[in-house]
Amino acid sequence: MPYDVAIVGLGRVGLPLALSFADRGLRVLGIDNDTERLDTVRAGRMPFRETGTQEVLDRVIGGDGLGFSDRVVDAAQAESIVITLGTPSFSHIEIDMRDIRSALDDLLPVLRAGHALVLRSTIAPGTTDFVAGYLAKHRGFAVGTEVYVAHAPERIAAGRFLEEIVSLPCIVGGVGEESGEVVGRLFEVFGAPIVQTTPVQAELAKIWTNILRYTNFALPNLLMIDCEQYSANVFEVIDLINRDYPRGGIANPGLTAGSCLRKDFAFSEERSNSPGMLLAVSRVNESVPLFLVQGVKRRIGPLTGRKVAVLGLAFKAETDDERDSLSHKLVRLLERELADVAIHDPHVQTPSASLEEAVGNADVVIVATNHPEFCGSEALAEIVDVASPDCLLVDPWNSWGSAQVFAYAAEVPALTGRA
């Protein structure tokens, strides 16, 4: 076989993984049906930001150890096939497996004894066993002895791939002990601990890692909404909860989203024996953009014709990833209020105005993403200097340390000690 491993799907999970395997001497075939993305990578350019990966691409591009294809069937040229395709959900209550099934159907005719098939994408409990059963049903393979199937979930945070691929324990849920051992040997190249378990436990560990974070972030968001109702200051209440108290630890509020957190709860909820709990968590986080818009309207009145600057389109700080970002929901809600919306984000690929253009003469400035560029005294001073004199600043992240979700521009420098 000409390749050691094929990566099916060169997105934010698959491409850094392919480059990391190649950088360690494995022969890698990267596969994606997005020909524009393939052309970009072949030309030696990363199609998105991920810390340090451009340097890795510079090292491995052009050599014999990294090839590309737009055909899933070509993955059979490798000993191990790692599927990193997206797994969206239908209306957030059912996993959408069409991309995975399509890849399986392409691979069925060409799979042979000795192949290892690894599911790296986030999947619902039972999916790994479904894949094993699919191969057995349609090809008659004895999974675990003839071919090997496992779930090795991706748990790396955006922007930290190269750091965490070598440090985070790698969970491997193999269908049969031998499947786990084969896939474990593949990922041992990164030097991180390999933790063997069953497929369903690997699946549950992955989705509940994200559910835990999604729920933890919903609590301060709900507290922020409650504090508005009672005319209390959410940041002061959080300080009271956390200060010198061993059982504190509540986070600050913010826009909680992203392609993992926003949908992965559905993979538990679709067959839950306690339906509704996680949907309530989602409802809290999804309500934050509307809460901010309503809070603005309570303070300055109708937004028709008012200029509103939205700072940040990415779903989290220091990334260019806009997938499932609540910033887009916020913009749509503002547009439905007939506001004149201006957007600035120095990280994303979507074109946006400069900071000065976006906030110039703005009636409202909303920090939707807490990029570092928005958090310092220099950005605050520029906003105060060029925005409308009575501009309302909306900062659920407490980016400037004013400890106010809603505050007028004239007040914020004094609140932060920068007057």
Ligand SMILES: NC(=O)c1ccc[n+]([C@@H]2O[C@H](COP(=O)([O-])OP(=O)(O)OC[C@H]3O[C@@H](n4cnc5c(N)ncnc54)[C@H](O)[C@@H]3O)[C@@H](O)[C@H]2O)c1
The other form holds:
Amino acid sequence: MPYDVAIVGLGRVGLPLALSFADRGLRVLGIDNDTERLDTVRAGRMPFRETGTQEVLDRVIGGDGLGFSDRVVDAAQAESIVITLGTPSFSHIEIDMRDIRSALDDLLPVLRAGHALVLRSTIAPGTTDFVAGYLAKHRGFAVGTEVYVAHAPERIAAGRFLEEIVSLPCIVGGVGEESGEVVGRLFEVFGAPIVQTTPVQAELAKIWTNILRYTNFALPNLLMIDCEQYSANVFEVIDLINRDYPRGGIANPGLTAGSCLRKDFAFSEERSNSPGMLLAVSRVNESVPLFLVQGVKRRIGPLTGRKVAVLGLAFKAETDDERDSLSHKLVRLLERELADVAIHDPHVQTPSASLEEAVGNADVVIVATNHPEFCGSEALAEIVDVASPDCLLVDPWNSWGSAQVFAYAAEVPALTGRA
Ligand SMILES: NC(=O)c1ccc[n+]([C@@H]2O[C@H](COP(=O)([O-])OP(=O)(O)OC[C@H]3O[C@@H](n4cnc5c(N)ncnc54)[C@H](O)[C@@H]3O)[C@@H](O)[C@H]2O)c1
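For comparison with the form predicted on its own, kindly provide the form predicted together with this ligand.
Up next: the whole complex, starting with the chain shown before.
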């Protein structure tokens, strides 16, 4: 076969994976139906930022080891087919498998004995067995001996792909022992430990990895909202919880979102034994933008015509990924208050104002994303120098180190120790 592996979906997961396989000498076919994206990659440019991947692309582009196609059927030219398509959730609290179903339907007529089909996307428990059943039902394949199907979930954090693909244990949940072995051999090329398990355990392990993070962040977020009710300082309470206490470890609050955290809990919630528990976690995280807007209004009154600077549009620090970012929700809520919103984010593709333009004469400055540029007392001093003298500073992350979610600029010297 002309290719060792086909990667279907060259997004933030699929493209770094395709490049990493090619960089290790495998013949790779990258497939995406977004032809603009394919043109960008063919021209040797990464369509998004992922640390170190531009250098890998520079190394592998133009060689014999990396081909591209916009047709899913071409994946049959490879021994292994890795699906890295998006898996959003419906508002019905249910996985949206339309992209995966569509790719499966394209592949059905061209799959042959010996093919390995790997689901790298995040999927609801039971999906790998569904896919195996789909192949058996529609093509009569004996999955596990004739064709191989496995879930090998992507657990790498955005921005750390190249560092973590070689170190994070690679979970492989094969349908039948042989599927696990075949897919394990494919991923062995990265040198990280391969951990074999069942498909459903691999699915549960991936989504509960994200549920753990989502829930961990909901706790300080709820504490922040409760502290406002009691006029308590959340950062002082967190310090009291964690300081020299062996069973502490609560995180700081912030805007907790992103396309993975916001939807993966729904894959568990769709058939949960404790319906609503994780929805409550989601409700807490989703309510943080409104909590900030209401906190600002409580302090300075109606926002009509007041200038509010929002710092950061990305869903987390040091990424250009804005998908499902709560910053956008914050901006929408502020606009509904008729505020004059100015935005600054040096990382994302959405055009935004310079820091000086955004913050100049602002009545309110909100750190929505804790990018390194917005952290530390120097960054705070720069803002205070140009913002309105009675500006309200809002920093749920404590990125300035002032340990106040809401503080007036006049209080800043005392807060930062700057005279
Ligand atoms: N982004 C992350 O950091 C991350 C981390 C771990 C797991 N995941 C999971 O990995 C999966 C992929 O996530 P992502 O962020 O890379 O998604 P993405 O949206 O960035 O990438 C999906 C790609 O598939 C392409 N595509 C869509 N339909 C197609 C079709 N029918 N044929 C060919 N190409 C098609 C799109 O053009 C896009 O380039 C999801 O299940 C996600 O939950 C993502």
